[in-house]
Amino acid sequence: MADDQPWKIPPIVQELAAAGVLEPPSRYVIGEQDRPALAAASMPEPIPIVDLSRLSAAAADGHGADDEAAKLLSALQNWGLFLAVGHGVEPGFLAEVMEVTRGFFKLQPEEKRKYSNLVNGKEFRFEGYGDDMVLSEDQILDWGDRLYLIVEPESQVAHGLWPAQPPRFSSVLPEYAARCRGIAGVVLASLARLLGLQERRFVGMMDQGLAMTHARFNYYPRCPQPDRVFGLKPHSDASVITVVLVDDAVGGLQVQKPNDGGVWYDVPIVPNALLVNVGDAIEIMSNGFFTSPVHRAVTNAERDRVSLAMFYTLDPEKEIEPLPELVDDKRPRRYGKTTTKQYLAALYERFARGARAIDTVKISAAADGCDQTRSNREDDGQMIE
């Protein structure tokens, strides 16, 4: 990152917020056709709670087809996520995992640059607190920071990364993570039953190799002007799966339903619940049954907002493609072959221009279920690796 590019080099957003500006700088600014309402639109039904406790229940009695599975089923199907309730996670831990989370960016400055993603000050590494990379000198930037860490395996883990403060840190987040995998393998146990798939299918993905996990602490400061700004622009994920610790107390999560217009919906705040959604791998292993959600942060000018989300992945070269027992004539291949390494790099370079990754290995109705993929042509005059 050259020292004649400090366009890459964001401001940080809470201090931004800290010092009173009356309006958000124009880096931060979007379009007038992108910009978030300040009411979302009324849900056509409510997001699905499903408690995991009986969904593993019904499993563990051979009945993969009670209320608990088709209710999983139609929320997955309608939304792309479900709110997790029955999880075991106790409340009170909850509770300590956000104040850990808040007390973290509640740190002078100077302790918080500690663990900069950015190395010796100007170059840009995944890891660490900051902003997200910035790729281009017109790119408009988000308003939140975030702190992101990879947690497993511990092979992986960058230790000089991770806070010493708050004293419980270090200590909550493995716990957490923990807890987190296992929410996940229950769920996406279910995912392989739903689909007629044995049992371990996705869940044995997740114990190959160096499959990760990776944490994303989020700080959405008070915004002036919230209308005209995103806490975190519309996305969808890479991960297989998904489980997010939202705000008990503010609100700002909305998501689109798939097929429905790009309409933008209010995630509501469940106590104690964990917002459970599926990945784009999980869309391309299920040749499309599963929706990874499309989703996105706003802001308000009255409080600021936090966030945990936890991103289960696969092997880094691990190859992703819709599974074979997935795929026939009657539901042609719809996607391409990647790598979750590959694919990593297109969501880092999509995300930044506001677009989606999945679009790189959509199949075209013109390849005619040929593997063909958007990812082996030119994209704006550069190649997605």
Ligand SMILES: O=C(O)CCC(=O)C(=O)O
Contents of the next structure:
Amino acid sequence: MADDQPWKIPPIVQELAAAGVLEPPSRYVIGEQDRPALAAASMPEPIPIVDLSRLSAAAADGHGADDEAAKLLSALQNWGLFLAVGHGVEPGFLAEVMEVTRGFFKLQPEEKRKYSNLVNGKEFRFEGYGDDMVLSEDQILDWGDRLYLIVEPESQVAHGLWPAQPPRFSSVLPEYAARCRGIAGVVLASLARLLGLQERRFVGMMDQGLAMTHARFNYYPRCPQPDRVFGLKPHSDASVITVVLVDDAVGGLQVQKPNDGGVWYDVPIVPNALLVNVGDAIEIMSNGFFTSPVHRAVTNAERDRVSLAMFYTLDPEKEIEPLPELVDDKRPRRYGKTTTKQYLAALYERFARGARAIDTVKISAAADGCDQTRSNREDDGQMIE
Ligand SMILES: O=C(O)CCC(=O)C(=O)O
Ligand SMILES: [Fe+2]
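The structure above corresponds to the form predicted alone; please provide the structure of the form predicted together with this ligand.
Up next: the whole complex, starting with the chain shown before.
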């Protein structure tokens, strides 16, 4: 298929950068109005930091409304995300996760291509190494490569796409996923309490059917003109919740505050903290009580950068809709029904053209009560971002 549509096979950005291009090819260059300012706005208040050990201790005591839970609530209402400390993952292990991530992208191009997301060099699949799916010739490409893998459950793991190098990669990743799952569980239990729901309301869903953990290793090479490209286009994550390990030396993640006029703020690097954000599935299920934050990655001329996002999603066929406990006359239903599978199809298509998938399920005042304006595409996609 791609033989007569060569634009579907984008270059590996790391190889472009290594070839020393002086300016990004036109396929990467974004419109003037969307270009990232070289300096992001200064924060109206510091990005919230939440201590998860205090959050779990409060839960164990039955003090759901202690200070830390209040901080979590305000963090999620104001930003949709926070930096987690007291998460129990040892700094040495986080450093090892960073090391295997960098180690993979440092491999020779031929070695990395063994894990390509192009079957026979042309048919795109979600898992593997390469670029995001290219859906049209005029799609603006991101200045970054990624390795995308399903980590849990074991039945869904494509072992052939797991890199053999660095040698510790395939043992570090499942262990890290399990640790992040624990973090997601603590946060989701608190979220449920904050919403007046049973503590296991969300956590229970994460054990049902083919609920999955996906890992996305992002690599953003140096870019000669960082103000003309995105490392990763603005998006919100389709997941229930995402845990991100950001580069410990180079910044680049930026976020918008909900209802703040579209200003971009830099997320600071806090050593050994993990960034936790709610995803679109929580926005829908909470009936808009929590908003999934729009974020993006920008590049830089001096240093390359890595990050590792762990996405937690529900069974692909499970219906996602506002929980009945959170819908009443005062707060009518704000979102239609969808499933992870349907939602992802909408997301890929929208992400490619810089639009948001959440708009496909939002109920406008006029159309109250309607289900999702469905995207007609029914692909069984696996990429979440
Ligand atoms: O690179 C980053 O810091 C963010 C990555 C991200 O948002 C994603 O992979 O969905
Ligand atoms: Fe993201």
